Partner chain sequence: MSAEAENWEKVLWKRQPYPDNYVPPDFLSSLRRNPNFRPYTYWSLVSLSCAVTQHLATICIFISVFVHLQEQLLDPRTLIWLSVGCFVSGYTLWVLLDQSQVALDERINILKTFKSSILIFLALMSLSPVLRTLTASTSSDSIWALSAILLLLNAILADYSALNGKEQLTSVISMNAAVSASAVLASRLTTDIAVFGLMLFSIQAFALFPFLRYRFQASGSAVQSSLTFGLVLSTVWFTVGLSWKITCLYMLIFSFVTFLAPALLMWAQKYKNEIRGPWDVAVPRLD
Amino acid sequence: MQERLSIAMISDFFYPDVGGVENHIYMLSANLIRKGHNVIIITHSHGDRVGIRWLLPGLKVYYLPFLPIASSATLPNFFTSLPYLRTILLREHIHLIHAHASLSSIGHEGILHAHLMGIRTVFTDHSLFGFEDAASILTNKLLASSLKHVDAVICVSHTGRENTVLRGQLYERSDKDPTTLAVRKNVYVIPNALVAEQFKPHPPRVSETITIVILSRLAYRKGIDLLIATAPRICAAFPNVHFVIGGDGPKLIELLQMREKHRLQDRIELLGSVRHEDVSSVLARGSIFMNTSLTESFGIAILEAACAGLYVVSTRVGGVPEILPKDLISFANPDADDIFRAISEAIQIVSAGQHDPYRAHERIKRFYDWGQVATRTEAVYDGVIKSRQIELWERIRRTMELGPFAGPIYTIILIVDCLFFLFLEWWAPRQDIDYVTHEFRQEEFRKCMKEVELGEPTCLGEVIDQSAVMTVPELLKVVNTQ
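In the form predicted alone, what does the structure of this chain look like on its own?
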């Protein structure tokens, strides 16, 4: 049986922001809790949301008082988060840190600080990055410095794995041939998943109109320029095609200008930002889902659309070719002419009734399941807990491998971090920390609530003492019962 662990998911990207990383962290955490593990979330503040919050099913979230600077990411500061993370990780008796996303500064800082407390680390990379522009070079160097200390790395696709291995320098000298490099054995591929019941196909409408749905951040990276170039051509070639575009971003103005220029107000509907709970209803309006991304590590929106019964047209980039069977998707090169060709092909398939939405849903339901993802992640955790812990001297040696310029800088940061930690051990001793001594036990709580409903003697008082967690309506119900 899997050992019960206390796990801290750390990332700048979490609810109330909406996105693929946020949803991944929440669903993975919820399924790990259902498997008996204790899971907490550590993220930065969102507006007035600071402190501790609770989400179902018994998921505790720490919102640290750090402000984001851009795209919900905080400024890399290395040391400012140490007092907060040290207190939280110790008081929650954390065994393992699981950081998410390359652009999450607080995730990298959690990996840097964890070894000081003997806590093991796992990192999941959700995106693809280049190697040429200044932003990518700096991000990759920061990623490489963090992954020198991590115990295991998870990627959401095989393409993402290759990208992360190169960016994070996750290779070492081969035992058989010292002149060759081999990928480290602690790099895994575990895909995203979805709750298939939330994306059921709707009965087809009796109409000759074919609706193409786009749900995406309206940014350059998502290929919105390609959409702007091809949408007027598609509308001109197919009078029965209607576009529904959901999302917000810097390219929204250009989309509006394109619609005005070609007088397509009645053919192209812009929904603005769409909440995750409304995605299914938006997908239900369409027959074809269109994705024009220039780079994509996995593409959860594509998976949700296919599960909802839509035929998918996508650019052949990143890990997208790994997601769906060939008969559920048409690929195009990231240029306007080929996207027009792929859309024309998809319209013919849908118009001829060659795509079965219900069969597609059943296939996707079998392929992707959060329970399987949690089980595979558990196996990674188990290997990490049983593996040898990296000593400080080995961490310094690995850090120096970053290069003649970055190596000494990050080594100094590592040493200063150790000295700062020793200062905190003296300034705020561990015995003064308010440790968590009781946990919310779902099974016991459900049992006692069932006894309350049946009017039987209940052990709810004992559960309250052990968990110290109860909502006001539930408390009032207990008082009224007594």
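Now show me the form predicted together with its partner chain; what you just gave was the form predicted alone.
Just the single chain follows, nothing else.
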């Protein structure tokens, strides 16, 4: 049994927003709590949601009063979060910060400040970025600067890791041969997972029609142009094929125009935006899932579809080729002719009954499981806690490697951050902080619950005898002291 850790997940992206990163953070936290760790989440305020909220499996969420600038990301201002983070991290007795997503500036700030309090850091990168446009150049520099301080990096796919290693300069001179560069030892690949119970296959309908499901944001990056180019051809070639398209976005109008132009109103159904809890029922309507993304670091939607027993056709981009075995997915190049070919193949496979939805579901259930993800993440945490902490001088040296302009700028930021921290130590002394005490112990509770289930409540017995009208905190206090 590992020692219990107190972990703070920090990211700009969290509930009430929904998305891949948000779901990942929540599921990972819930599973770490199940393993007996204390987990809190720190994010920025969403609307009037400021302060502390609790989510179901005992997950405490701090919403800091910062305003998001664009698509729920905050402005990287390096210092303003330090007073908040210092208080929260100290009062929660945090051992380790786990920051998520490379566009989340609050996560980067957490990594920058953590060493001041002797807290260790882990960073998970969820997305792929190029190297050529101005936005990528700026955010990559920001990422590289904060990854100079991080103790371990987790990527969600092998392609994602190659990308992050290049973007975040996660390489150093090799020990064996100092002339070559080697990837740092602390870069891990741990995939996403899914709750397989939410995506169960439905019994196949007895009919000739084959329904192709598309669930995606209707945007250029999701390759909707390819869908618009291929859907009429598929409809013309296969009279028994229907489309169900869920999602909303700027390309919706073009899709509607295509449908009108080719008079396919009865063959192509557009659902508009689909809530995450309805995804399963939409998937249940189809037998083939089509993904035309132009870039994708993991492709959780593909996984959900495959888990629900759909045969998948996808473009061969980013991390998608890694996530499913070859017999569950057909690949196409991002070109209309090749997608048409792959869809035709998939239609043949499905109509010949060569794809068994139940077997696919069972296999994916074995491959992807949040419990395993939490165990693997725990191993990363363990390695980080046992490793030597980077000293300030080493941090300065690494930061100066960023470049002739960025190096000194980020070094100044680092030093000013240390001075600001010293000021805060004097201004708001540690002994004045209202520390959190943990009343609840998962292990004890579970043991007692098991005993209750077995019908021999030894530890709860006295409590129940004493009074039937005891309040929950009192009950917990008794359980914990025993």
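Positions refer to the first chain, counted from 1. Please read these numbers as outputs of a predicted model, since none were measured by experiment. Rigid core here is just the name for the largest C-alpha set that superposes within 1.5 Å across the two forms.
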(Q) So the chain moves as two rigid parts between the two forms - do Ser280 and Pro250 fall into the same part, judging by which superposition fits each C-alpha better? (A) yes
Q: Please report, as a whole number of degrees, the rotation of the smaller rigid part relative to the larger part between the two forms.
A: 8
Q) Core-aligned, what's the Cα displacement of His262 between the two forms in Å? A) 4.2
